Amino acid sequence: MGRLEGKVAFVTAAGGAIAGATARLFASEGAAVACVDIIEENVKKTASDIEAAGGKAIAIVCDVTDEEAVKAAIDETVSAFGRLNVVFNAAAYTDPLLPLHELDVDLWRKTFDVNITGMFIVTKYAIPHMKEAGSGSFINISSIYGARAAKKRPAYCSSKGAVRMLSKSVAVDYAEDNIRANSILPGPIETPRLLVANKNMDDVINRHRPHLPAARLGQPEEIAKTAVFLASDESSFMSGNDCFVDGAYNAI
């Protein structure tokens, strides 16, 4: 039996590297997975990979900032699989590198809409189903930049700090319903997003080298393995925590 046997998971940004790896690992551990993303081609690929490996998955195209679409996506998940036990919130906006005084207010709002308001909407509509199921686990992707500042990332850092506090609030408010919430704070993970501001992965390592004792980037699967633990009953007394998966980045 897998560590998530019998559980149903709702994974946002499932067409991406980290959430895609997580959706696949959830399925290999026995969960039925609703793969959710705004890009149809990418999310269908993740769901197809899961099914080809013998797992259970559906692909749902959804913008997490659209309240009606989110409610419909969660309802579709419960209709397909009968319940909802786990939510992996990973949708994030790729904001430009700008100092605050040059940041357009629309970009600020867009970053917050995707990174934190979308997470709020997903959480809002997932909670009633988790309560009905008798338990639940929210795994929310923050960032090391939700705990420390990065240059020219004021909206991103602020929104990722908010992810941590949303997680703690949910953990406190729904503890009596056996619903847990934790945040994961990834360090530099080898994904295409890192190439937005860097020429190649070697440049990423060199730029972050003072905070990378192991002199390597993390892999999406390393975040996924942490998520499996937080989704499983192995972490049943773990809630309201910030889980740094950063190769000691935040220790320096």
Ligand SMILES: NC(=O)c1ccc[n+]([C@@H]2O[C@H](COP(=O)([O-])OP(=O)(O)OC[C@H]3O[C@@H](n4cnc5c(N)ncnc54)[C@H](O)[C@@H]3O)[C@@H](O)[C@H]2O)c1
The other form holds:
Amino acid sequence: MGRLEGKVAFVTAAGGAIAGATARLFASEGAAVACVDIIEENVKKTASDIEAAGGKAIAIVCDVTDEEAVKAAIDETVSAFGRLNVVFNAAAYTDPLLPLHELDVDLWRKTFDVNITGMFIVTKYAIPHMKEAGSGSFINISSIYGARAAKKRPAYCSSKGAVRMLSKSVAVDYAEDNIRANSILPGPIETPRLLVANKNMDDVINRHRPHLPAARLGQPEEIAKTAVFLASDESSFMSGNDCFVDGAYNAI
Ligand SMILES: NC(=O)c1ccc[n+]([C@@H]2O[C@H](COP(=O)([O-])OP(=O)(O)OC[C@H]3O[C@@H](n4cnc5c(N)ncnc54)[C@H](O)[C@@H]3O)[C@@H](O)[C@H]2O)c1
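Alongside the form predicted on its own that was just displayed, please also present the structure of the form predicted together with the named molecule.
Below is the whole assembly, all chains and molecules, this chain first.
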């Protein structure tokens, strides 16, 4: 029996690397998965991969900043699978690298809109369904940059710090409803996203070298495995935590 047998999960950014790997692993552990992303082709691919492997999935094209669209996506998930138990909140804007004084306020707002306001909206509409189900687990993707600043990422770092506090607030407010919320803070994970600011993956490793004692990048599946634990009842007394999955980046 899978570790998530009988659970229904809503996974944002499921067309991307980390959330795509998580959606696939959730399904292989027995969850029915609503795969959510703004890019139709990618989110359909994740859902069809899951179905091809014998799992249950639906693909939903939805912008997490659009309140009506999110409400409809959560309703669609509950109509398709009967309930909602787990939310993996991973949608993030790929902001340009700029020092704060060169950052346009619209880019600042866009980063916050996707990275934190979108998470708030998804959480708001998921909670009533988790209450109805009698329990729930939110897994919110922050970043090592939510704990340590990086050069030229003022909006991203600030928004990822906010993810940690949103998670703790949800953990505190809904503990009596048996609803848990934890953040994952990934270190550098080998995904195409890293190539926006670097020529290749060796460049990424060299740039991060002082903080990478293992001298390697993480893999999307290593975040997905942590998410399975947080989604499952194995982590039933764990809530409001910052879970660093970073190869000791934060320890140095
Ligand atoms: N890759 C890393 O090294 C790393 C490190 C720390 C944290 N993270 C975080 O992990 C998460 C996933 O990152 P990834 O590397 O898999 O990136 P990715 O670019 O592969 O995936 C991001 C996905 O988010 C989707 N998305 C963007 N805006 C959206 C919106 N408004 N509504 C719905 N979907 C939207 C994109 O279409 C894309 O599919 C992000 O929150 C990122 O900040 C990544």
